[in-house]
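One chain comes next, on its own, written as structure tokens: the form predicted alone.
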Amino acid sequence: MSRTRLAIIGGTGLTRLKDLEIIRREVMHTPYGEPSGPLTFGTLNGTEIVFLPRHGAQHTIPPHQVNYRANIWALNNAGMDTVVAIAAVGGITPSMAPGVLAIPDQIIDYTWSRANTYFDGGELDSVTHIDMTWPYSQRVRERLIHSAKELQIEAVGSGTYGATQGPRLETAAEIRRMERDGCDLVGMTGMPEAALARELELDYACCAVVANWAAGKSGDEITMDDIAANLATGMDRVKQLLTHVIGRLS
């Protein structure tokens, strides 16, 4: 049996693994352009895998502008085969409050213009269709569940995560509509990420960290003083995870 080879893609509030054993950082040229930063080779709890902060080591690339197509191929292009993504989302449904964990296993894809799949050149033999019926890889989400079990972390083992377009965060009444669509959780990181990484045959799943009530849910107004406190204890929570869960991954 072959050996996983994992990578983690990390959103806003993780920008490095502060446990991570750095063995060497590469840069990568793919033919989409130039991935978020350099690809970050090292091993966390005696696991090699590799790291991608998507907006960027300083965070400074915003969601709407992450060149997903080149992270991808990226992360594909060195050998990796299983991505776990984190994103920092609002919450919708009472579930998802502020802190929790939340591992989706559903997508609605409300993003535009963004350069969402691989399957668009003139070198193409046919028209290519992928199957997402299931956008995240179960093998993928059952550790992430289980190990979230064993630490006793809440987490919420199912969702559906609308991903907006961003950069600004959603009105009152387009999360009701969300709601109304079937979604517990909004970011803005989620799509393409998922459909490319399904395209490449990557084992893709997100661990999503609810920095904050979506837009009405609290009748308070949105702050990013707010998201920041509620991110931190959040991203301590997913670090946790990602030390215990690397082992049953690999």
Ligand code: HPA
Contents of the next structure:
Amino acid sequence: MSRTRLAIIGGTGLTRLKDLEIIRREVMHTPYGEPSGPLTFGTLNGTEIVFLPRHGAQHTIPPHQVNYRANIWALNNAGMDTVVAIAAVGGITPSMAPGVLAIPDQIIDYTWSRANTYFDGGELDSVTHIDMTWPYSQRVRERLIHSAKELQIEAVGSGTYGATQGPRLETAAEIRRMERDGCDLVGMTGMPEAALARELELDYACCAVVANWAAGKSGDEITMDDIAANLATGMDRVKQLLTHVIGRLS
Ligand code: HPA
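Having seen the form predicted alone, please provide the structure of the form predicted together with the ligand.
Next comes the full complex, and the chain you just saw is listed first.
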């Protein structure tokens, strides 16, 4: 069996992986423009991976301006075949409390006006309508869920991720509508990232970290301070999970 080549896309709260032993950084140029930054090649727990912070190393690229096509193209071009995408989200349904990790199994896309396909007359010639019935890789999801169990990290093993346009947070009514639609989580970066990974046939799954109750789900306003505090604990667990899962994915 050939070796898995794993990439980790870091989200808000995870712009660097402290334990990554860096081998080299590579600036990539793609037919779709520049990725969010150079790809960092390194070893984590003895396994070689590539790390790319979605919002840039200094967290300066907002969700609607991330060049998702360049990011996924660059990872594919670097020979990666598996992607674990870390994403900060708001929790909508009761099990998705702040601090919890979730491995979603479905997506509803509410984003608009993002470059969301490679099949637009560019590099990929024949138009293909990719299957998105199950938008995430079952293999990668299972490994993440299994690792969380072994580490006794609280992780919800399914859920629907609603991808919103941002960068503003949602209104309470928007969240009520999303809940009626069946969303458990809300985030701003899940799409088109997942669809682009599928177009390039990468095995892609998301590990979401709940940073806050979504709008209207607690009595309070959502503050960036609360988000940052919950993310700090959540991301510590993500780092443990990544360190553990890496050996099992390769
Ligand atoms: N909504 C959308 N994206 C988010 C949220 C939220 O409440 N929290 C973290 N990312």
